[in-house]
Amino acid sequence: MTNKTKQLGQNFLIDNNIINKEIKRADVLESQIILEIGGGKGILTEALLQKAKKVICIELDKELFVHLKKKFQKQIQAKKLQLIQGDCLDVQIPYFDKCVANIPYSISSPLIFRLLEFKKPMYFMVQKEFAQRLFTKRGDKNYSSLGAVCSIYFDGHICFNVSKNVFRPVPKTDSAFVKLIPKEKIILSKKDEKKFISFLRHIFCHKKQNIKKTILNTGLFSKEKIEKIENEFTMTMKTYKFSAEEIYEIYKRLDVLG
């Protein structure tokens, strides 16, 4: 493995038993188009190809892309595998039914935010600590903007934990395989979606401050407008103690005030 690949945060899963467990938990069907982020050396890609109708694999590392292209030449020719070389945070992503991936840990958070727009089921291998943050609730010290956003869009949980010893090179921490299933109904209106998610991420940068102060820091709403709704909400409470739904109610009231 090159130094560049190490910089990309690639730790390769080498245990086929874990791969089979992932495929089973993700309930990959022969009618589905599966998106895989970070094909690596192709161990998960190969298993997905045996189950799915088609696999779309996005790989950033040029050496790994060449390796995958050579390894799966027949599947590419048969249009069973679509291989894309590039950054999954920037490239155009074709239609898919479900995402199943052992993602590079360094992009876990931005990747989930990127895939929100597709509102598709996602099954990821991520760092264990990151997985725990995904599902933290308000009031927990690890509650973050990511956890708040995920609670808006998804129902999910940790499917199983994975020892760091089944990866090469061995990472510093254990991993977890997580499931994120889109909710049928979300609290956000279409017009608010992008602005509110940006607002939510901004105020959680200082989540241990009271929500009045974190909202003021965004520059979106004046002190006078915030004071107008203080009798409706406990604006002196710390930001991380609010649910995403409660923060959205505050946002809507302030937005109405202009």
Ligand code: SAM
Contents of the next structure:
Amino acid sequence: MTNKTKQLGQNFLIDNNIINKEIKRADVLESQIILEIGGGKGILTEALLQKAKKVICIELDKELFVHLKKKFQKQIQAKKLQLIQGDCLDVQIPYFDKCVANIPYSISSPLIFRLLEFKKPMYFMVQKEFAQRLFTKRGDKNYSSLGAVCSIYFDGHICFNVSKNVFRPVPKTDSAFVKLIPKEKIILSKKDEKKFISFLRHIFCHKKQNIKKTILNTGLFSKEKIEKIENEFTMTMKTYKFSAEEIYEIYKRLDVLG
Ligand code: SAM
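The form predicted together with this ligand is what I need now, so please give it after the form predicted on its own.
First the chain shown before, then all remaining chains and molecules of the complex.
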């Protein structure tokens, strides 16, 4: 694999059955504008164009952008396809109804959180292991800060798993097609958002330790303060056994103590 292939996650899907399965599971409708991240050689773009009202496709790689421009010349002229060359984490994203994409795995997490603000359903091909971490629930040994953060913002699940052998070049791991629906109501207040997520990430670094210890390790709250709320929460329980909501309750109680 070349450096560019690796950096830009250029593992292209070669199996049309998987493409059809994605389109079906994402329930792409004739009335919808679909956002695609990373058009690549256009296998998914082509299928989306057959179903949707319009496709907006963002591709970072200049060579692939030129390839897509040639391949879909007619659809671009007919304004059925809007091609944007640039980094999907930076470019301005026009209105869309749904995002369906085989995304570059290295930016899975920032991309999901960038698209969150649009409050639209997202259907993504991601690394299988990443997909599992997204949807693990508290108490599971794989429950991580990613799963906890995801549960605050999204409902969703793994739609189906995909073998690594349907990509070229063949990546190291298998993939999974996931559905993420941004939640209407988020428990987290805007003012707490950044601080709480950083707190959550911090305490999950040692998720098998009890929560009293992991909170103490953040250096944000003193032992005295934590002990003041010990009768309200089971502070001796291991960190990964708490849901994000419960941890937020603890955080808020500690925060009001100043
Ligand atoms: N859609 C194609 C397919 O299904 O075969 C390609 C998918 S490939 C996994 C990911 C694509 O995203 C590549 O074409 C790559 O060049 C592009 N890409 C990588 N980083 C990007 C970024 N930051 N913004 C937009 N596109 C990006």
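Residue numbers count along the first chain shown, from 1. Rigid core here is just the name for the largest C-alpha set that superposes within 1.5 Å across the two forms. Just so you know, these numbers come straight off a predicted model, no measurement behind them.
Among 208, 155, 69, 53, pinpoint the one at the hinge where one rigid part of the chain turns on another between these two forms.
It is 155 that sits at the hinge.
I need the hinge angle between these two forms, given as the rotation of the smaller rigid body against the larger one from C-alpha superpositions, in whole degrees.
That works out to a rotation of 16 degrees.
After superposing on the rigid core, what is the C-alpha displacement of residue 246 between these two forms, in Å?
That residue's C-alpha sits 2.5 Å away in the other form.
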